[in-house]
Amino acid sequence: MPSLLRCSVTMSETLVSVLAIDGPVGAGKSTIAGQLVDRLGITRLDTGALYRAVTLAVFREGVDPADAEICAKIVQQSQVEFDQDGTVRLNGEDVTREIRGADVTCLVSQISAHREVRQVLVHLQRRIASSGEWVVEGRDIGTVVFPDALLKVYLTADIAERARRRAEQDSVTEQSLVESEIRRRDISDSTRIVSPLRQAEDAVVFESTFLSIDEVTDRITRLWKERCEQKDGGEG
């Protein structure tokens, strides 16, 4: 594989060079992560695309998505790669568009809720980000995957705005249907037993309903540079 509110943090050698972005669906995590890659020159790990890709692998096998053991076995056998241009490959095949389809969208919450599946992918994410600087977005990045991330951001917005953004992104005309699906995903993600969506205690929170993508990106960029300077100073 591959390729505002402030809070205090105590710098230590245990902090990993990860900018963790968590938040509900449609909050703008992927768009902002992409801009941060350009601004900061760090590498992006798109965990949403990762989970969607392995969900597609499960769907294609035609197995019972409720069977955690079988799903985890398929995930272990799947190879997911990200090209620099954002292309997502599953076992060598370009699935960038297919993983955004309705079949995957309907299943991804169920597949990602399996403890066995998440254990496989959490281990993989940690191994990938063990060196270098990374921006990683998802729903449990700062709480479970990288609890020692150098900077944790929790990004949210009201549900109407999130539905508008997602409908625009996916070229969907029925925003009411998108809003209904987002409500379902919010409940599923925040109430699942394994790694539920929640804000890390030491996360910096951005309520982006009335902030532009550029404004949020600017503020996160400044915070990341400050944290890097503090960490470098502490190590020196």
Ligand code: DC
Second form
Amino acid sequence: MPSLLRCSVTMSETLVSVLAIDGPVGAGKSTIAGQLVDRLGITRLDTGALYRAVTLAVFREGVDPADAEICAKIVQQSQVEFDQDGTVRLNGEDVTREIRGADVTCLVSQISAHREVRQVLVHLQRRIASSGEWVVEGRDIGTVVFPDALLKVYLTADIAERARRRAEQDSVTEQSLVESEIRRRDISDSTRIVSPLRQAEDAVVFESTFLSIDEVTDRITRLWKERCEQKDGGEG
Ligand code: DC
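Having looked at the form predicted alone, could you now put up the form predicted in complex with the named molecule?
Following is the full complex, with the preceding chain placed first.
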């Protein structure tokens, strides 16, 4: 039986090509992933939206968010669906706007730090992106979820610039409030014990403080095409 198992792993590796984008809040991951979808015709998975949707499920149940087992149970029982237009559904209900609200934003780092919750969601992410070409954005995509990704990108920018972009995106005038919220989530996402935010050793790093989003997308597009050609050449 072990040889059969090995065979199925090899097959799924060749059936899926992943472009992993990791980085902190406001580094431009979502905008760039959206542009890559348009340019490359690949499918997108926003794993931050996944963590947000299950956080909303936990919040609605009113359970203790520190109780990892109860949180994981709720996550396991929740059905999250994504449309390519960005619509997110939780148990059939459109929650696209609600998952971006303050209740979820305040709670999401705590819920996503639970090992039990991450186990369920890592498994789900691998099942969703099990064949085809995907751009997957998050915090641990290149390090944990898809360590064999065809291309790993780590995006960053200084905190003031990230706060400026996020405030503009959310039409918030008080940039200093946005900055302190980002600082809080940066610390929590990068210091948690399970799958903290960090750059994969083989990631291509883009420090985008002084680069436009279009420039970054151009460079990633070129890199992706090169990697795909190398892969196709290697297989042929
Ligand atoms: O990308 P975002 O800001 O919407 O993500 C919300 C939170 O979800 C983020 O603060 C940390 C968590 N997250 C995670 O732990 N792992 C991921 N792969 C994606 C998001």
